[in-house]
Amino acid sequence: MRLMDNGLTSAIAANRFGLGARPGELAAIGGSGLDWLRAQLDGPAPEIGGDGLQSSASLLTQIYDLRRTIQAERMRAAAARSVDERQAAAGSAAAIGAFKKLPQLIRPVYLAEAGARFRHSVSTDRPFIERLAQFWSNHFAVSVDKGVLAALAGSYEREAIRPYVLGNFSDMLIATQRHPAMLLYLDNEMSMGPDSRAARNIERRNPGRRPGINENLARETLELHTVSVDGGYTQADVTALSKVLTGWSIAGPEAWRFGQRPGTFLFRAAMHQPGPQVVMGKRYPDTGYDQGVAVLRNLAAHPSTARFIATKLARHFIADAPPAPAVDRVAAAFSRSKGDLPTVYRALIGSPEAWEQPVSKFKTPSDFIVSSFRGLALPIRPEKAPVWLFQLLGQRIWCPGSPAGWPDGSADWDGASELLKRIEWADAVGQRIGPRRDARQLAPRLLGSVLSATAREAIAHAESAAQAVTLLLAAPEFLRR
């Protein structure tokens, strides 16, 4: 593929398929943006460290264990109001102080996750594979405004996102609807088949007590992670799909005494819906887990999985309208590679597409603030950082707020007010760090080619240093990508 004017491709690459160019950055991309963008599919995908960062099984173990001593404490009070009101007082002080360690526990836990995700994004040296993983992540999303979501939002995206990122499809796709996280968010810990031993036997204990299935693990995954709303699948399909998810569970906190580690997946054979399912026109034979396995892996290869994620990746990396050749080129080499990600990846950054209308996409509130950090070197303290920025400016780190993920749409995110916010944080930036940045530099060190001489006038006559800080965060081509 032959590209047009070089200043231009190392724009395009390090902003629009990047996190935004740091200083320097567009000179050490030189001639090819493109050859820059395979160089970082070469090798595994990075991984995410610091202090604080715990797996989710431990921390899931530790809230098990808040659970039970919270649970314990009511007990003893319920117990003692019979017999002493100051006892049962005691025990249910000590049932609400053990109830308040709940926030105290997940708090830090997701400040910790948020900061070092943050901390990678503005440092790393491989700004694709960065935004492959976000993109993944919001692809296949959980959100932290439920539960103890906000304790595992991070370790999901370093457990089931992360590692696959350079892998296969269908290998994440299993990954994620067997995470602690997605089970959770999803309520499909505790689906149960209405024909399972499980069912029949709360059912002899308690007739007329018949539990039943929970559809919306299987729904998300049809409509949100493989085909899609238009790829054909039916209620049905919905239902099927459901019994067959059911003993798709978590360890609890005895799973020790079997042999298995409190907080992991863990599949409940006597929870999951005896028989054969039809799911999308294919049969599958009752193989317990495996027929799981065996209908994710199929749906993973399905034609209009293809197309759905060549769609969302055309739109996220290209155009909110994404080109109908781009989105081809991508669901073909997604099906010719049985879902070989790197392939697709190179079928994105190879389409001519991939390379036209600069500056056409807006950035989103974290596209936003990531790209500002970069492009200033602005200093994050190792102790704290700024993950109260992205809630300030619309766009909480893992709080979509629904499975669908956060829009990816110019129209969702350039409204008045939320331009206005970004002005007045840009504003608040120039005044602390105006003195110490010469914006009329960096503004064609950071924007290249796609900076216009609208812009860079603005810049260069703006009344102090402090200004021209301002007018490049908030210049048309920065808020763009």
The other form holds:
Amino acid sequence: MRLMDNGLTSAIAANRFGLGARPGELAAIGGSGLDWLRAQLDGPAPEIGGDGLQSSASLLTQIYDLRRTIQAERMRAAAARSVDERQAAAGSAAAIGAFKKLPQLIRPVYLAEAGARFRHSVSTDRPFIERLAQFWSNHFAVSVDKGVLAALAGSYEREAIRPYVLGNFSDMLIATQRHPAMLLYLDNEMSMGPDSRAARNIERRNPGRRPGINENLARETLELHTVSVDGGYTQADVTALSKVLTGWSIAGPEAWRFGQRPGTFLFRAAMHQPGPQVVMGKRYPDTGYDQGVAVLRNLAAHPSTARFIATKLARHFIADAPPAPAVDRVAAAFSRSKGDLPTVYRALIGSPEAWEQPVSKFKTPSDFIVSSFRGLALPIRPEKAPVWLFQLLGQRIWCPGSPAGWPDGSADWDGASELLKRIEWADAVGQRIGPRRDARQLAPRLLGSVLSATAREAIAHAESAAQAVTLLLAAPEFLRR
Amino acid sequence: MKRREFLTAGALAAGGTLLSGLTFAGVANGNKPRLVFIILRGALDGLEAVPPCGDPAYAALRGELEIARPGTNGGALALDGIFGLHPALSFMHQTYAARELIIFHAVAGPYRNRSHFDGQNVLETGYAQPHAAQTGWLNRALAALPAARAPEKTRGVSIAPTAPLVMRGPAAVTSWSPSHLAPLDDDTLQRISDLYSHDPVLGRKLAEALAAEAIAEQSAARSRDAMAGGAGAHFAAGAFGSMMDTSGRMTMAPDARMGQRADRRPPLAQRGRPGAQYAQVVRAAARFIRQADGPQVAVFDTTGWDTHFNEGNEKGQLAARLAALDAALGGLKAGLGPVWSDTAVLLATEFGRTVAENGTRGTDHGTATAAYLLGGAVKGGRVVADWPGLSPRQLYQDRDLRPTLDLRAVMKGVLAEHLGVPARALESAVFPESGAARPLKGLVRT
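For the form predicted together with the partner chain instead of the form predicted on its own, what are the coordinates?
The complete assembly is shown below, putting the previous chain first.
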């Protein structure tokens, strides 16, 4: 493949496929941006560790314990004989303390997880892999504005996304669909077959109740995670897959009794809808948990899934209107390799279209923030991400607010108010750090040959070092990638 | 040069003539019609918000989600013989009694396939199929308005960092959202404007942002004047005033500003509550469209209506969100003051939910639902519904409320009667392929 001049490929590699250059990175990339990206695909995916990061199971166990305390206090209040005693019990220090403990448990976990992810994004020397990890995290999105997800979003990403980023798509699909965070986010943990043993028992005991399926996870599995909305499924397929996934649940606090760790995935056979199901024309005999795995593996291998993933990758990395040849190439690689993700990525970066039209996409707020921190080596407070900044610029970490994840078009991010906030923040950064940075010297080191003469001159003629930094961060070629 | 003068000059230099219609004269109420469009993302359950208590099939299908008949304990607020209003919607009920609220029931747009994201796309583009356009019906409607006063005037505002799709398009609009960052000094702003002068997108966006700032600052200044004079203090007392007040913005040294901000936010758990979010947004919307020379249309969205699990009935999850929405609408009326009488507020969601309760005390994605039009300009006090009924053979695909009214007929009616969008534009540019959905008549007071 013949590429444009070398300076341009390093700038495109660092900015379009990475998280923005750090000083010296373009020089290190040297002649071939493509080789730099390919090399990042070697070896296992980086792990995000760090002191104090906890597993989902451990966090759910703590949440169970807290809920039990709250429940016990409520029961004590209800059992108290007089109104006065009830009020006293409800208002007891123990009851109030237990209620307050839930946010006290969740918030530090969220901050620690967001902080670890942010620090990794800023410091990694495999930024392409980090972009991919965040792409998949957004593809299989959960959102921290629901229930206890703020405690689980980080561990979910570390447990169900990152280990598979350089693996196989179908493994990641299964890992995400069975993760407690996803089961809670899309309401599957209580979904039960209307003819299951558990449903029959409940009906016998409570004649009014009609336990049954919840379609939420199954619909989004089809629409958002695999074949996509035009992938050829019907409402009947949604209902059938809902039944297939009944019993995909989470081990409760008592699970120790039968040797299972609380807060981990549990297939509850008693809740599973008995009998075969037909999903998208294929019949699946009732093999319990394996019925769901079989459907997911087939959905992962479906041509509609290959095309959907290829389109999303090309839109994310190349252009809002993804070039058809690139989509075809990536989809073919996906199908041919049976979802081997490094093969898919090689097809993506090997597409000539990916190296044309520099700065075609407006950065997301997250990419803008991270690239600013990387480029200017802005100081980071230990163990803390500037979560306020992500929120202010419109992309609170792990909070897309919908299972579709954050939108991925320039028009979704380049709003007037958004732009002005970025400029205002760039101004604050300039005032804080400007005197200790030389933007004239930094601009070509961060943007390489995509730096325009207009921006270079504007920076050179700034009235102060602070203003020069502001102009660098606010430059059109820094806002885009 | 004063900031305000600079803003005008700078924006003109950077983005052309977006501000040419913007004057800084005092409020001269021209009785211009105002429209607020509120997107309810997530498929709001119309059978819960506006329960058809008088339908004989309703109670049995709804199970634990049933809202009791009006007059019973925790029951619906009475509307007419069939319908009630969720007990959390007390402000809306007052508006209904004041004949300022129309509810449209068994309503749906042209989309039928139960995907939130395609459904919302159709709700916003105004096209018959998903992903048929990159612009929204409301923006195209603004672009089709007769250019009587000022052709390039900023006609609409989104209370959001980036405009939702419904507001994107050719007409001059802007977006605004609260910022606690310090404003730029004029020299830096001028240099950035120059830097963007050859960039068609960023140049326009910056000009739009400065236009919104100018309107907001003007509004804040008026509120301060009003407060000083004792009149209008009611409207000025809100957080919006302080947010928009440049003198009230943080002016600490940059180091201190950046370090302390994380501690100024409300705690995470609190921010999840819908009420606090809405209150700030409606105050902003009211501030913008109250201006005689400001935008006449405001848009914002609300989320959290996707109630698959533990939906609740007169109490519970959905009830809490409805109460917050209801309070926000009350706040909007208060914020608009006398301009309420020139205002219509339209609320719509992408589709409805299953008629029957699902297996986890919630509802799954459905088809028809309710839409809401309220305001001083609305000829209300009625439920508009060709009620299909909830008996099994009347349900759509054996599970959903059957649509009997096209949502676009409501939207077209509002745009034609209230804003004066020409009929030809409605049929071609604004809602293509919507000929069968005749615009409803008699929605607003004339």
